[in-house]
Every structure is written in C-alpha cells, then in structure tokens.
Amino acid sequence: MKMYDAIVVGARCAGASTAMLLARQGHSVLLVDRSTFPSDIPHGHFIHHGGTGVLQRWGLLDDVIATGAPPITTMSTEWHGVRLTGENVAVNGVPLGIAPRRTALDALLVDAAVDAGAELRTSFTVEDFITDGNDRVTGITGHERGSTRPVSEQARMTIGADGRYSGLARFVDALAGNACPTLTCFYFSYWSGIPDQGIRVVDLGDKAIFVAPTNDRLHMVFVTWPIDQAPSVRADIEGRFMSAIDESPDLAGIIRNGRREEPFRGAVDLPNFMRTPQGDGWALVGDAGCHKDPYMALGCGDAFRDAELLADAIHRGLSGEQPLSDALAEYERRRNEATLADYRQNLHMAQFRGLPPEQRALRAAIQGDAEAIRDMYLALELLTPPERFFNPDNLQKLLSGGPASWTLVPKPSRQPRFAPGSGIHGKRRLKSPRPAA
C-alpha cells in the first residue's frame, strides 16, 4: 500500500489550499472529497481580512479575478445610524476583498492543488480512519461513488478539512473550547441589476444586511437574525427577508430595482467552537478546527491563513527540521494566537450588542474624513499594520483630545456560556445532527 505524506479529507477552501501548499513543497498528497468540482455549497464566500493578500502570495489572486468576481475596493458599514464609506481600500493591487462563488473558488483551488502535484479523488466517501492499534491515526478507509468495494489509504499525516461536522474530529474526539451555541440564522440569494457599491454592511440593531458583488454580474445579499427568530423567518423567508431590506431605505431602493435570480438558501445550525486542531498523526484545518458565526465573514480568510500555518508545520515535521509533534503543537499555538481575538469579537457582534462606546466615538469622529476612514479600513482588513492606525497618538488626535486608550477588539460584556459536551462536538464516531435550513 502506498504511503502518502498527507491525506487531506475535504477538498474545498481549507483542504484544497493545504493540499496545494504541501504538494508545492514536494510532499506526496492525496486529496479526497465526496463531491465533484465545480459544485456549490450554501456558505458565504466573501474573502477579506487578509485573505486577498494570501491569494496574491499564492499567485492565485489574478486567477480568482479572472473567474468574473470583481475586486472589491469600496467598503461601507453602518452602525447606530453612522455610515462610513471608504474608497480605494487596496494596497499594491491587493483589494480589501473579493467574493467568488464557491463553484468558481473551490474548483480553482482544487485545480491549483492538482497542478502542484496532489492526487485528487472525488466522489469518494471516507467511512472510517485507520490507527496503528494505539492512538496514532495512520490513514482512511472509504469507497468510491457507485461502488461498495472498500478502499484503504495510509499516510504519515491525516488532515480533516471536512467542515464543522468533521468525521476526523469525531473519531479522535477532538476537544472544543471557547464554545458557544448557535447565535444567528441567515438566508441569502443573488440579485442582478444592482450597481456595484463594493461591500455594504448595515446593522439594524436586531438584524444585519450584507451586500457584495460576485460572479456573473450578480450581487450576493445576506440577512442575518438572532437564532430565536429562526422559526418565524423560516415560516416566511421572502417576506421577512424583504422586510429587513426595507428597513434600510436607500438599500431597499437599489435591491428592489434589481431582480432575484436564485432561490433563497440559508443556515440555522452555526455553532461556535475552537477544537484542538492536532494530535498524533492527525490535524484539523478550516471549519473542522474552528467554526464561527458568519457575521464577520471570517471563514475563508481564516481557512487560507490556517492552511499556511498547518502546511508549514507539517513540512517542518516531515522534513526533519523539527519533531513533528513539536511542529503541530506550534501550529495549534499560532492558530489560537491568530484567531482568538477575532473569534471573541465575532461572538460579540453576532449577539447584536452593538459597538462599544469607544468604537462608536471613533466612527462619529471620523465621519466625513475620507482619509481617516480609508486608513481605518486598511488597518481592519490587514492591508496595513493595524497599529499604524490603532495607536494611542493617532486615536487621540482623531478623537480631538478624547481617550487615548482604545482597544481594537472589544471585550464582550459577558462571555457566552460554554457547557462541554453540550452538542458543540459529538462523541467519538457519533454524527452530529444537521438541522435543515
């Protein structure tokens, strides 16, 4: 039986990226997925918060743009009646964001992995995982679509990029910390005939709207509500959706003059957790390792970042540069360090608590100051070092003698409760329920 350096289970955003990076470093990689590509999934697909810079570093940004997804360089956010619009939010040709449909993005990343030398096996269902008789994971067993013949493959590393219901995470019983039950539900569709205004975020206090341009001259339009409203929203999706849009009059005029081109899709099962992402012979990446409410749209950008962190760790371990266990522990530390502050801020925002007073004061102070607004968005989107804008001297100047101490990431007034084993992650080999959207 062939021994791969790595088997990656799940060939979408995180998995295809990890496979590509490992193959580029000369490792033998098997990439498997039960789907074929191109194919769609009902997930958000706004790439920002450093994600566009990663695509450029990988040499893929121009390819993503070539799919017909326009680069996004204008950002407008509205909270508490204050709307701030920043233009030309880009650095050295890297835009603040881009929103390719998953049919285009995932297929492009899979092709990049194959071009790098990864072996691709689609229509393949992973049924179980192999161990060495102790605790070390050594591979997978599964079958191809239309066949009952079991297939086993072995690897020095088995990587779960198989989403929040990760089978590998269940198999190894990966612990989930910083967990919080589902906070919101969301529904979305695609409109034609909408003028491109970049990314727009409108927080209405008890719901929020997100609009961005995507492929085929369409715009994706999302609305999110607190999870306790899910039953009433599901009973009348279009009515509640358009009622929310109407609460922003200028946005309503734009969207109602367009045309919805696809059915509504959405989700009501959006748990928040940070799983232990590594162990003996295994690792988790993307939503399998850390799943977040989509409010801040961190999923794609974080998946790219963590794919780089994991591929770098595995390469150091397999090449003998560092003991593999130490390299994987370093991956976990770096992932946690990179994501925890954003994770907590996202929980805060997904509970519709509004902005803290310091942030509200800053937004009010720079309203009408195009340069300051652009600089703030450049920092928030990690296109420039955040400390270049968010430093006491600059903030004090902008606030005209106001408080010099301001935190980029607000601390929630209360931490969401976490009960281990309360459904955030399942027991070994048990499937988590998948409520229908």
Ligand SMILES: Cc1cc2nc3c(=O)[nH]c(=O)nc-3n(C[C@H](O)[C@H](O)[C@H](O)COP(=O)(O)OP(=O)(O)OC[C@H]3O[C@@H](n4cnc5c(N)ncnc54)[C@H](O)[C@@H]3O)c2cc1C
Second form
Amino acid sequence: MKMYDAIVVGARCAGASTAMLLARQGHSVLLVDRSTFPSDIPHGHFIHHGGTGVLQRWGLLDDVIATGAPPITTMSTEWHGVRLTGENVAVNGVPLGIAPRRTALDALLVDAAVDAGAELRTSFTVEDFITDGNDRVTGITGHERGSTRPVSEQARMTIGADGRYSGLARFVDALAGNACPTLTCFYFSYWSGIPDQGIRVVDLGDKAIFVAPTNDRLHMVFVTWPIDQAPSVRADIEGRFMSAIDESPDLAGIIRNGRREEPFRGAVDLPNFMRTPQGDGWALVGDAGCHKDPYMALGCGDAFRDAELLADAIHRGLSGEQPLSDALAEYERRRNEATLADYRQNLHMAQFRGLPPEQRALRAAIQGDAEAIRDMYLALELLTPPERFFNPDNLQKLLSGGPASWTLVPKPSRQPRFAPGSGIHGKRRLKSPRPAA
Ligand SMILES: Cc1cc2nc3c(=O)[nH]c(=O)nc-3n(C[C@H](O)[C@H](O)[C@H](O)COP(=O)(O)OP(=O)(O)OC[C@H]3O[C@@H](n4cnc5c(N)ncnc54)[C@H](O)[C@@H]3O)c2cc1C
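Next block: the form predicted together with the named molecule, after the form predicted on its own:
Then the entire complex follows, led off by the chain already shown.
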C-alpha cells in the first residue's frame, strides 16, 4: 500500500489549504472529502482578521476576487447606538475582508491543492482510522459513494480537517478545553438590490445583524440571537428575521428595498471548544481543532492561519529538521497562543454582554474622527501591528487622558458565564486501537 506523507480528511478552508501548503513543499498528500466541489455549506464566509493577507501570501487573493466576491474596504460597526464607519481599510492592496460564497472559495482552494500536486478523492467518506496497533494513527478506511467496498490508505500523518463533528477527534478522544456550550443561533439568506456599504455589524443588545457583499452582486444578511430563543425563531424565521432588521431603521430601509433571493438557512449547534490538535501520527486543523461561535467571524481566517502553522510543523517534522513530535507540540502551542484572546473575546460577544467599558469609551471618543476609526480597524483587522493603535500613548491621546493601563487589544471585562475549562475531560488512550489493515 502506498505510504502518503499526509492524508487530509475534509477539503474546505482548513483541509484544502493544509493539503495545498504541504504539496507545495513537495510532500505526497491525499485529500479526501465526502462532498464534491463546488458545493455550498450553510456556514458564513466573511473572511477577515488577517485572512485576506494570508490569501494574498498564497497567491490566491486575486483569484478569489475574480470569482466575483468584491474586496471589502469599508467597515461599519454599531454597539450601544454608536456607529463607527471606517473607509479605505486596506493596506498594499489587501482589503480588510472578502466574503466569497463557499461554492467559490472551497472549490478554488481544492483546485489550488490539486495544482500543487495533492491527490484529490471526492465523494469519499472516511469511516474509520487505522493504527499501528498502539497509539499511532497510520491512516484511514472509507468508501466511495455508491460502493460498499472498504478502501484503506496509509500516511505518516493523518489530518482531521473534517469540521466540528470531526471523526478523527472522536477516534483519538482529543481533549476539549475552554469549552462552552452553544451560545447563539444564526439564520441567514442572500439579498439582491442592496448598495455595497462594505461589512456592517449592528449589535442590538439581544441580537445582532451582519451584512456583507458576496458573489453574484448579492449581499449575505445574517441575524444571531441567544440560543434560548432558537425555538421561537425557528417557529417563524422570516417574521423574527425581518423584525430584527426593522429594529435598525437605517438597515431596514436598505434591506426592505432589496429582494431575498434564497431560502433562509440556519445553525443552532455551535459549541465552543479548543481541542488538543495533535498527537502520534495525527493532527486536527480548522473547526475540527477549535470551533467557536460565528459572532466574530473568525473561523475561515483562523483555519488559514492554522493550516500554515500545521503545514510548517509537519514539513519540519517529515524533513528531519526537527523531531515530528516536537514540531507538532509547537503547532499546538502556537495555535493556542494565536487563538486564545480572540476566542475569549468571541465568547464574551456571543453572550451579548456588550462591549467592555474601555472599548465603549474609546468608540465614543473617536466618533467622527475618520482617521482614528480607520487606524483602529486596521489594527483590529491585523492589517497593521495592533500595538501601533492600541498603545497607552495613543489611547490616552484619543481619550484625553483616560487610564494609562489601557494597553493592547482590550480584553473582555468579565469571564464568560461558562468558566473556561468547564468542558475539559481527561485525555484517554485511543478508544479502540486497531492494527493496520
Ligand atoms: C452559521 C455560521 C456562520 C459562520 N460565519 C462565518 C463567517 O462569516 N466567517 C468565518 O470566517 N467563519 C464563519 N463560520 C465558521 C466557518 O464556516 C468555519 O470555521 C469553517 O467552515 C471551518 O472550515 P473547516 O474546513 O475547518 O470545516 P468545514 O468547512 O466544516 O469542512 C469540513 C469538511 O470535512 C468533510 N468531512 C467531514 N467528515 C468527513 C468524513 N467522515 N469523510 C469525508 N469527509 C468528511 C465535510 O464534507 C466538509 O467538506 C460560520 C459558521 C456557521 C455555522
């Protein structure tokens, strides 16, 4: 049986990216997915917070724009009635965001992986994982659509990029830390006839609205509510959706003048967790490794970032530059470091706790100051080093002498209702070690 360097299960933003990066470094990669491409999934797709910069570094940003997803350089956010609009939030041609439909984005990433040399197998469902008889994962077993014949494949690394219900995470019983149950539900659809105003976020205190331009001259419109409202929202999705929009008269004027082009879709199962993303012969990336509420729209950008961290680690390990186990441990450390502050902030926002007082004060202070608003968004979107804006001198200047202790990106003022770590359970050995097929 052929021994691949890596088998990647799941070929969307985490898996296709990881496969592409490994193949670009000369590794033999098998990329499998039970879906075919292009295909949609009921997930959002506003990529920001560093994600556009990563796409540009990979040489794919122009291709994504060419699918018809407009670069987003205007950002408007509204909390507690204060609306801040930043224009021209872009650096060296990299826009703060872009919101390509998943049909376009995932297919483009899959093509990039294949162009780089990865072997692609779609309509292939992974049913189980194989081991060396001990704890080391050595490959997959699955079947092609329409066939019951089991197919096994072996690799030095097996990577789960198979989303939040990851079969690989289940198989290795990956530790899930910082866990918090679902906090929100999301419903969304697509509208035509809406003028492009960039990304708009309107938090109404007990619900929030997100609007952004996407492919085909459409706008995605998302509304989120606390999860306890899911049954009543589900009972009258359109009514509740439109009455949420009506709470923002300005947005209502725009959206009610447009036309909804697609049915509503939604999600009510959005748990928050950070799994241990690596072990002997295996790794997790994207939602499989860390799933978070979509409130701050971090999923795709984080998946790109972690795909880079993981592919680098595996390359160092497989090329002999560093013991593989050390390289994977470094992947875990770097992923956690890069994730944790945003993860916590996201939990805070998804509980509709409003902005912490220092952020409210800052937003009130810079209202009407176009340059400061742009600089703040550039920093928050990682287009400039955050400390360039969030440093004591600048904050004091903007706040006319506010507390000097306000330093870098503000942290949530209160801990989430569900204490971090509440979902931790001990790491156990593989559930059912199996010999290699
Ligand atoms: C309602 C909602 C709104 C969101 N909004 C945003 C947003 O605006 N911006 C943002 O950045 N993120 C958003 N997210 C999160 C984002 O969609 C995810 O973070 C992202 O899709 C994760 O990508 P992934 O590649 O890790 O997993 P997925 O996109 O879930 O892909 C997993 C793939 O694995 C395949 N797979 C799974 N099991 C198997 C198996 N056994 N065999 C073969 N294949 C398998 C699946 O077919 C699938 O193609 C949102 C999510 C939701 C639910």
